[in-house]
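The chain below stands alone, shown as structure tokens; this is the form predicted alone.
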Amino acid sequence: MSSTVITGASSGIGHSLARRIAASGAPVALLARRGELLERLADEIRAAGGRALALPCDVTDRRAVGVAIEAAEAALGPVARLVANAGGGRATGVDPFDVDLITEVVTLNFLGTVHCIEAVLPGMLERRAGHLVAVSSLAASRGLPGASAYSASKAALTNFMESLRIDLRGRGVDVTVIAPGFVRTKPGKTNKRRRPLRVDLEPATERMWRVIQARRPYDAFPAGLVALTWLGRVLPASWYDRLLAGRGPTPKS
């Protein structure tokens, strides 16, 4: 039987969406950091009778990767999908410029998928059958006051997809890439800013399990926010800056 893996798992998205493909009958290998909180997951699903693997691992550490796909292999079977969901990213400003930060932004977000598409697409071409799906960001579409490593990092992960996905056709390896807007993924959590066309975490994870059930090549949501991306896609740039100016996070010190 074939498995799906699902990084950042432990929480938010990715812990939604493992227990809704678990749920379906596919065996889970479960990745992220979080060793604890993944074996509760695990747990949680063995209890409803499904199959899962809890396997602590970071995502930006190459050959942790590659051990943590072995392991999920050996226990699950092939691995038939892949959803690359682990990411995130905290302010970045100028003053200072921190090559530090950006570096961890931009690892995590676009090389962490990176590392576990290269342990898993060689079977999969060998299979020739598998499924790799993106979580990206409407922070993709252009660049956003006081983040600029994590707005550079997704628009990096889906353009790297988007190409991965014409060099793949024909070879029954299916490419997804799914870019949310703000998710609320902490219910009950108060946010001090206050985030415009905010989905709430389950309605968001429901839709992007349809959206890789149906193997889409590319899916954005929620609608008013897409449509205020694409106006900012086709500002002038003058016009952009003007109207963003200042309204980023400030990074912390």
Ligand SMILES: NC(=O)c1ccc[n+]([C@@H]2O[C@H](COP(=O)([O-])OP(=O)(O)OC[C@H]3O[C@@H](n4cnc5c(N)ncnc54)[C@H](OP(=O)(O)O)[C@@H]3O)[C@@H](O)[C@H]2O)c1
Given for the second form:
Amino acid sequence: MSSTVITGASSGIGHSLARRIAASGAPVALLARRGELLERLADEIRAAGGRALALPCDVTDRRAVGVAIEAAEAALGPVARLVANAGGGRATGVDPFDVDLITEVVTLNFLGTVHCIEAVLPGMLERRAGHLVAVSSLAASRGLPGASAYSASKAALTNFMESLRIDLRGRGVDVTVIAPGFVRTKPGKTNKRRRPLRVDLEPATERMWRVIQARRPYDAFPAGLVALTWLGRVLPASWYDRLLAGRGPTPKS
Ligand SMILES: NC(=O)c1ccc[n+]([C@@H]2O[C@H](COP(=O)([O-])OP(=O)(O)OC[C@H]3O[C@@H](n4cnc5c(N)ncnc54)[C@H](OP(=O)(O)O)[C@@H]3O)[C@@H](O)[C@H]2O)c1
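Could you switch over to the form predicted in complex with the ligand, since the one displayed so far is the form predicted alone?
First the chain shown before, then all remaining chains and molecules of the complex.
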């Protein structure tokens, strides 16, 4: 059976999706930086009768990604599916205007996925079969306060994947972009920031897995936040600014 590479598998959405994919019978290569968490998940999957390999790797390191994916192919066979989920971001503001932090967020959320695609795409094109999945965000839809780097990086990711989807038409490789709103990845943890219409991890995982299996080109959820986002897109800039002013996270100085 052909394998799945999933990044950001040490916690949150990636961890949950990796378990779901492994439960379907597909061998999974688990990538993230925290190796001990990956080993724990791989052990759990193997104990349940699945196949899994923990490959500690920083996706911002292009060479390391190539090495990890080579190791995945050697152990589990050709990569049929990439789920590029590793990502995240800290608040970014204007004072300080922290270019190092902006570079870090953009490199992780955008180039991290590009590095993974570089490692799997030639084989997929040769076999004329494959599936590239990227976990973007509803934050890609328009600039959000306190999240300039995050929303820009996710917009770059979404548009990049969309271009690839068109460029790959007729080549046997499908592309899926999933744009969640807020997903509760740490149940029980209280957070002072408002996260409207937050979805629990379990239903979010099930939805994402259905979208991946159906190879849908794009999915965004939950519907309520998708509708608000759509409204945000068509609002004139002056209204949008007034509505969102002061609603973002505060960058740490
Ligand atoms: N939760 C939400 O509300 C939400 C909403 C929209 C979109 N998303 C997107 O969903 C994805 C998963 O987020 P999450 O909420 O599950 O966050 P999370 O629990 O913080 O998980 C992030 C994952 O990415 C990995 N990662 C971070 N930097 C990495 C690096 N340099 N190299 C390799 N792996 C790295 C982390 O593992 P290590 O630290 O071990 O490297 C971790 O496994 C992200 O792309 C995020 O932007 C989340």
